[in-house]
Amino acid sequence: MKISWIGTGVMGKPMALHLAKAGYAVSVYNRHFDKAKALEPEVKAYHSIESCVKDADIVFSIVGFPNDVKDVYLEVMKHVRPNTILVDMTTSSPTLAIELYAMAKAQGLFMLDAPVTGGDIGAINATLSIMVGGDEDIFNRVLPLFRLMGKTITYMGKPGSGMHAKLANQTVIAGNVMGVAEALVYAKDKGLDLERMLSVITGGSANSWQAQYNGMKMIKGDHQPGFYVKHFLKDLKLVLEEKKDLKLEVVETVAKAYQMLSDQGYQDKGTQSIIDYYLKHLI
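Present the coordinates for that one chain in the form predicted on its own.
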């Protein structure tokens, strides 16, 4: 089986390498060629999407924004062979996922939307949670490859369902990450030792992934991105676009906070930098 991988950033790089280390022939493309080239010799890097995907049996992608996804697959679909499986693992628009599925089907191709959660650590350790929308028989064909990248793989249903599941997941994260930040700001204001406070949080019912992996970063002022502010803000905006008449107050509040951080130059910092929304009085 020949695999093509598009997008070798913080998430895509380790995910593609897991497939290569399992013995698959993996071709990679990144719009910045040096980022793809850096993965050699485990994989083969290409300068164009066409050269990367033309002989592929399956194409994976994990890029930045919905417009990137659309541009990538409009190009991919020009060059792949009939019956190729396309798997977008970007957190993107459910509406776009449905459109791309229909386009692929019309061209004799198969497409899954399969976004992930678990951050850079999950990608590196192959412990991601992967939620998948599309045809169940195609999901079952790709499942052995998903298992090389993730620990929890869930078939969610029809096209677009994977993306809707990811947006629901991001809604949970929104509340968690702001909750951890607010707890630490409150503790700091009351003169508590923040590291001891964090141990209380992670040792009890308030524990969460955000507390475990981003709590100490908040305390130390470490803004190194495991997940970028600009990408999380994109996810929250997608939730707001898709929610229709639902009242989602948490998402609305957290999106405003990240928008303000983005306006202040935090786009390429990690999501844990939300604590500066409070500490630097950006409210």
The other form holds:
Number of protein chains: 2
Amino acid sequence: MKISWIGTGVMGKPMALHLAKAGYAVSVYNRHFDKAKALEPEVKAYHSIESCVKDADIVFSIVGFPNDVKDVYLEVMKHVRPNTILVDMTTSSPTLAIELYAMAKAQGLFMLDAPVTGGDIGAINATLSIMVGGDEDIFNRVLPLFRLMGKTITYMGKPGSGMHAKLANQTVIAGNVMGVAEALVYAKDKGLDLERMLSVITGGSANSWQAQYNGMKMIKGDHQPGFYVKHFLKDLKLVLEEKKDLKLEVVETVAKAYQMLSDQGYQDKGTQSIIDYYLKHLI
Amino acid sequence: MKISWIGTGVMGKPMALHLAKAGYAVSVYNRHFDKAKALEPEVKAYHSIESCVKDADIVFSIVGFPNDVKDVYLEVMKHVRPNTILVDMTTSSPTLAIELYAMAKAQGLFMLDAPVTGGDIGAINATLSIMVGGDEDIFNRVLPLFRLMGKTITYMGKPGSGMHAKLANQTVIAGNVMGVAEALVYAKDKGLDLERMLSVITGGSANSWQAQYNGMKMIKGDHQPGFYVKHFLKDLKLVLEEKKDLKLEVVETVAKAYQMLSDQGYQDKGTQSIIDYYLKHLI
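Show the form predicted together with another copy of the chain, please, the one above being the form predicted on its own.
Zooming out: every chain and molecule, the one shown earlier first.
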């Protein structure tokens, strides 16, 4: 089976290499050829999408934004053979995923939407959580490859369902991360010791992965990105687009705050820097 | 050492009994005498605060609302001997805690504010988290008794700091619980399987105690109270009172939602029923 992989950034690189290490022939493409070339000889790098995908049995992608996904697949679909399976692992628009699925189907191709959570560490350690939408028989065919990249692989249903699941997941994170920020801002205002406060939070019914992972970074003013503000804001905007007339008040509030944070130059900082929204009076 | 205990509800009852089991003489008072009487012979029940506290070395209380706390201590302070230690474990107003501390001090008494988290199960199993404000030497004197009731005992600082810590903790929970509700509402709207969705949420960076404990209750429409809407709303209103000019947008949003939920007759349901705010279009 010949695998093509498009997008070899912080996530795509280790994911593609897991497939190569398992013995598959992997062709890779990146807009910046040197980033693809750097992965040789484990994989073979190509200068164009056409040359990368034309003999593929399955094409994976993990790129930046929905527009990138669209551009990539409009090109991919021109060049792949019939019956090729396409798998977009970018966190992208469910509506676009449904459109691409239909386009693929119309020309005898198969498509899955399969975004991930778990970050760069999850990608490196092959412990990602992968949420998959599309036809279940196609999901089952790709499952052995997903298992090389992730630990928890969940079939979520019809096309777009993988993307929807990822957006619901980000909605939870929105409340969690901003709730921790507000609690620490309140505690600081009241003169409490913030490390003791965080240990109270993580010791009981307020505990969360976000408190454990981002709480101390907030206290220390450490803005290093585990997850970028710009990517989280992209996800939250997708939720706002997709929710239609649902009134999701927490995610709306959090999206506005991250938009302001991003506008103030925080795009490339970590999501924990939302605490500056309060401490630096960006409100 | 003679201990008096005021308030023998779902929390106070097991807490008082832990002290009695450890060998202390415990006098108890409840507005409803039968609730105090039911705990005999492990403790001794009294018909009035005066008779309950007049020989006490230390008085504990865990009652309902800040007004109850105020009423109780105005009466307690009339009848206790000098040097008695007073410990309010109600989740109550930090401002009131500071006032009561000052009143106590002015008449030669000592006072701590020591609210708890961990719910009825934590009270029964003596695994509560207890956050304490007041003088540190008094905290150290009471610490052996706190250890009979809780697992994690944290000295948070000056009078009121225990209450502030508890309110910060509830602020985190506000974001966590409503974020889970919004994610499940979104997922339901998109036709996803909610149990699979919840397993994705609890399997990664969106995980929280609230998702684990309340997520499935939300899915099942189980409104049984682990923690009452009316008590959570009390806590959130205290945050809004105490935050002064801090703009804590998530907790403000969540407080409004719980107010509406309460107004619709949900006071005695569990906090997880916030999902009805969305599903029943209370917005």
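Definition used throughout: the rigid core is the maximal C-alpha set that superposes within 1.5 Å between two forms. Residue numbers count along the first chain shown, from 1. Since the model is a prediction, treat every value here as computed from it, not as a measurement.
Two rigid parts turn against each other between these two forms; the point where they join, the hinge, is K166 in the list V87, K166, Y101, Y73. Relative to the larger rigid part, the smaller one turns by 10 degrees between these two forms, according to C-alpha superpositions.
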